[in-house]
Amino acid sequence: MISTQLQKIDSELDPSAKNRGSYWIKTFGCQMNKADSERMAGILRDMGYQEASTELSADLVLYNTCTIRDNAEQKVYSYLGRQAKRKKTSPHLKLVVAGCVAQQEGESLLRRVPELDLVMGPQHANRLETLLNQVDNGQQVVATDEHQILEDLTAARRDSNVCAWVNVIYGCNERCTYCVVPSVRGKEQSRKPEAIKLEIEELAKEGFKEVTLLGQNIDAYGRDLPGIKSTGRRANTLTDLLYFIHDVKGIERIRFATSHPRYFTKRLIQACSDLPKLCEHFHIPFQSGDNQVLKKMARGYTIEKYKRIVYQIKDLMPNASISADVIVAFPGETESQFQNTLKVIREIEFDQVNTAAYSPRPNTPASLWPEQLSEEVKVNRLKELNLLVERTAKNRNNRYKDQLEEVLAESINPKDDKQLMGRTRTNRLTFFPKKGPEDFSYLPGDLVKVKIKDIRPFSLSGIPLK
């Protein structure tokens, strides 16, 4: 039975079930996904599950889904299909798809895979210990209804012991034609800051060094929440939150992802250029160098309002790095627009790019125009735009050499024991010795000064300095 009502059941566990077993989770996607993957992990493990070693051993497997573009969605269904052959030889099997994927597609996904036991949207995360008693009790369960996000009073599963991530608003209320996010993310959900705060301490108290405040569209930040100033601005703003958080004891870098350019101030520049553990970093999507791209998208800014963003920025911190999300090959997109976008690149001289060929999604109105491209010009023009991206990469990186870094160790670099991996305050990935001067050991958590020595497009090396 497939049961699309949500119930309210009790939630409390059998104080006799120690152990329900392994589970595995795989997450796709962005970063927002990563963080709803720690708190499902969180659940999970205080139901009783343990992390399986792995996925194919696991008594619950949960695919934490990505719809942004078509290859990521046939990944998942590849996974699933490995899964729902396993489930004909293991019926104790849970097989759980969350995420987007499994908005989108809703009760079509058990038609396509009838394994399946759970399918459950971004807005169900924190829900998830209802949803699988509901599983235990002999349901199909379908969680995909639009649903206030509740606070989450679990400890997330955190990937890292350095850095974390906090969700500080959900959902995405803009309506990019080429998008699906608002439709499988719902509304803007902003969270209250005294939630958010007591979140960051917490963090604080088990060790943490950084956070990275996210949100699908972070500078619209409190525009749900109430607050007015004597002054008639709202009060609560991403800004004001950072202003709110700053001071945390123990936490030593803030970041935040991602930006939306209609929505960037002075104000939030002028504050991550006075608060010194906001980090010297900017993710900003531009998508199209052209106006009228810009337009077709509905984006709702120009390329001139996002340069003199970018300009504002370098002139309070001419050090920051600045990255950005493009698209290439939308529908209509001429050989000159191609162009504008690569004109921009070379321009600002972005540290990073993150780029996609357009791919359509369902229910975006970009999907029915007819002036779709070929993937010929798509392959081309990614090509193309990967080459100048790296070349931008490198030139910028060249800043770094001979530089003396701020580093915070992050983890051991996996294809090398003796070195630590741990980033810049600009976000460059860098990887060091563990031992520095006078055989003194660094560990994960560490700020370290690192002498940079080796310059590549996309990481640097060095050595640290006691």
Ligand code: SAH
Second form
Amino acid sequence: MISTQLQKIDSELDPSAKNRGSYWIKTFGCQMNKADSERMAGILRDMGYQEASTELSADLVLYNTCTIRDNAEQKVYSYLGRQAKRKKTSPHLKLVVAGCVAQQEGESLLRRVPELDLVMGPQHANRLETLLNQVDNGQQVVATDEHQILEDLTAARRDSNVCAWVNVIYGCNERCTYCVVPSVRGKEQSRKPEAIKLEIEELAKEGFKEVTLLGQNIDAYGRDLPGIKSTGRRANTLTDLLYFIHDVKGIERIRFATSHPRYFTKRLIQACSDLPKLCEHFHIPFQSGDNQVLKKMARGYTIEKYKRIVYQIKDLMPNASISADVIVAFPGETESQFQNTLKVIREIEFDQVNTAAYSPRPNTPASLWPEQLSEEVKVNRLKELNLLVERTAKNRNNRYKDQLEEVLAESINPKDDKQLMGRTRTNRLTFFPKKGPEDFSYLPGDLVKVKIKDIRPFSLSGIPLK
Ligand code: SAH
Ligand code: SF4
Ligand code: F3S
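Which structure goes with the form predicted in complex with the ligand, now that we have seen the form predicted alone?
First the chain shown before, then all remaining chains and molecules of the complex.
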């Protein structure tokens, strides 16, 4: 902490250290990448970079990349092509590729795009300053070796000042046969509960109202930390962490993602029901509604177990919302196996489902199997699934009609500055007028009671009541 403070004072005294030029960060992919980008933006600002007004005028451009599916990966190359061209006329431009494509491709990215200055995997995000100093010494740098993630001393530059991401576990030790994440994010590394709590206390002091604890497989939290209770149970589980951080003053809401059905416990469900700040929304991907497919995916649970978890949640929290991720057209998936997935969606009535057609990824077992399905099957199944998901979400949303919901105002609606937008405890995006009864004005950060009037598949609108 002290050394960052000294650096800050140094840069205030030395004006040349202060102005390093401008930066632009573009983030692809999941919340993990968003959180990493916010920390990297914090590092750049501490180094003396200012945020650029446009991508094409920035002195340093950083793409924080995703490779979960082929189309995500390809997007990055088109962005890079444009910047590589610009470097021919602006040789001072610094070009950085961070995140999961960087980790997957490593040095071969330099061969493909020789204009790159720095290629850095996700485990190196907190080392951005050291790596850029090497670039300033005239090197082209590749940082993709396995790395113990350092506790970050820099304050993240967060996009919101109401809701914040807090990493609790990095990496993933699962081996789902379709998934590239373990090979690009590395082994599980849990942060210490004390460090997490300290970060949340700082956030509360800065006025943040909501935190979302993040991990690719958040139920694995603490497995790599020491500590066994006298009962023989691990002392550092996600459930323990929730109790440990719950009472931080000023924080009104706590969320976490992503849950893995294999490790989701009854104790966790009970904690979510008992702890008032824990929001009633659960993101639990099920990937397929067919047990044989689940087995080939190496997910480690049956669809019956999955449903049991959902019904246990609904028993204790009848209004809870449940969302999930699903993959269609996994290698060898038959029409009737696909129908089993649709059946689960009809039965459980999800509030939201993120859907994707299977995409073969490098270094994953399923990509080598001969029973790959055609593009046509992928497109058709995805279309059918999306129609059902939209219908189910809309039906589910009808339960909000004329209800009074607590909404945490997050920001002004970018499409209508007379409106605020925020989310219900169940994570439903909700719009409402800034002005309430008797001309009372609400601000981002306020918890507002909103009477819901309009229902759409993925959002709500209503009027605020004092
Ligand atoms: N850790 C989370 C998900 C991480 S990736 C979990 O275990 O559920 C986010 C989502 O991308 C996955 O849930 C899955 O639905 C999708 N996904 C991952 N690999 C994919 C692939 N090869 N093709 C299509 N979708 C994929
Ligand atoms: Fe990928 Fe499975 Fe890990 Fe999720 S749990 S990140 S799907 S390997
Ligand atoms: Fe993408 Fe990496 Fe997240 S591959 S989904 S950005 S972990």
